[in-house]
Amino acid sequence: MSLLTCHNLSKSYGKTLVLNDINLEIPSGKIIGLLGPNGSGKTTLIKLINGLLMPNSGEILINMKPVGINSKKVISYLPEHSYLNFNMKVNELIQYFSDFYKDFDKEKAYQLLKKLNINAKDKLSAMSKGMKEKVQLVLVMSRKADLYILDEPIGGVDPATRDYILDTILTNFNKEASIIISTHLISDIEKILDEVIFIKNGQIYLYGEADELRAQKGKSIDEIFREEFKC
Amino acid sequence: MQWSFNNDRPIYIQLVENLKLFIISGTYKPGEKLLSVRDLAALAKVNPNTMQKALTELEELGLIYTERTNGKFVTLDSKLIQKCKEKLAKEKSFIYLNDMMNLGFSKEETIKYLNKEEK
């Protein structure tokens, strides 16, 4: 059964068509890269799946049901820009998430924080950009969701921390869930991907298994991307 | 021994190569129990699905076997391990000799170089 289905999905902002007739079926148990150049429609697609935007036409189903309260319960979403209150301390945020989401695992959150050397008594406002990103990832990965959607999870952090974050994503990934990761930093994450979706001018340009694409083209996903999207 | 990959070839094929090397070199001994798929994937920093695929391939090659409730083990068939080792040695020698010939050396000269090499 497919975890996420998009049927003839289109979205425009005014007269600008941003997503044009998207059809997608995403199963459980996969890590999927959502890859595309700036302005290709990645974030719009993600916002539609999370119910933050309404499509102009077509439908989205999560576990065969339309987007709504029930889908929000099973999707854990890391947005591109933070919505957290930076005056809050990390332990307050953990309590906040725990009140909000039934599937939030406090113990796991504290374990992950410890691994990343983050003090739960610190305020977000006192943290660097990279630290804030780590905290947000910890909050998102500490839910036991069916679908994790990470919009640019490693954008603001140094390469060593990137590896750490990828590790965190990998070790918290379970067979019943899927993870969609949108990013420009393809070479950093391509090793952990099962499948890749290339999105171009609001359409699905290519959807395939990462290893199959490498075998077919004799190139890395990063190189294939650079070739397909040459400016 | 280290896991090593590059991104331009299928990761599962490279995992098979890495694991084969661990078995051939005795890092993983005949009959030794392997870590779980998840733990191996975490060590190699790859997706557990990809590790599963690599282990399935190694099992088809006979280099590992599954005991139903107990996990996966390295084969006890030392002849098979030896055969793999010889095949790999042949491949590596071919590549080396080929490189040397491309540089303009004959086979005999190449052997002289090898003899001079101390290790």
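Residue numbers count along the first chain shown, from 1. By rigid core we mean the largest C-alpha set that fits within 1.5 Å across both forms. These figures come from a predicted structure and were not determined experimentally. First, how it differs from the form predicted on its own.
- The two forms, fitted on the rigid core, differ between the two forms by less than 2 Å at the CA of T171.
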Second form
Amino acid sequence: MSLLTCHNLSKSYGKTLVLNDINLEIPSGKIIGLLGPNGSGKTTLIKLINGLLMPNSGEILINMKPVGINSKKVISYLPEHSYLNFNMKVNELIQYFSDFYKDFDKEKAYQLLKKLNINAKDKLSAMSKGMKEKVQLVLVMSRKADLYILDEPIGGVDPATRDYILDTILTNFNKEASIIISTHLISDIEKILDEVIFIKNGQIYLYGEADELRAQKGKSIDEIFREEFKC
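Switching conditions: you have the form predicted in complex with its partner chain, so give me the form predicted on its own.
The following holds one chain only.
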């Protein structure tokens, strides 16, 4: 059974067609890169999966059920732009998530904070951008979700912080779940990817196992991307 199914999925903004007849099946237990240039439809697809937008046609199923209240219970979503209250302390955010999500593991959250050298009594407003990114990731990865969707989780942070974030992703997600990572920093994440989805002009351009694509093309995923999407 597929964890995520998109069937004949299309989305328009006015007269602009952003996603065009997307068909996609994603199994459990995979780390998947959602890759494409700006304006390709990545963020729109992510918002549709999370129920933040409604499609014009087609359907999305999570565990064979339509997107809705039940899917929100099993998807842990890290948006590109923070939605957290920067006036809150980290421990207050942990309590908030614990109250809101039944699958949130407070003990795990505090363990991750300790590993990342984050003081739970600090306010977000006093933190650097990189530290805020880490806190957001801790909150997302401390849920025992079926599907984790991470939109630009390493964008705008230094290389050392990227390594921390990737290590946290790799070692702390539910092994029976899947992760979809959308990013432009392909060379930084491709080492952890099982599969890649290339999206272009609102359509799935290429979808396959990362190792198979490297073997077929004789190139890294980053090099394949640069070749396929060169200006």
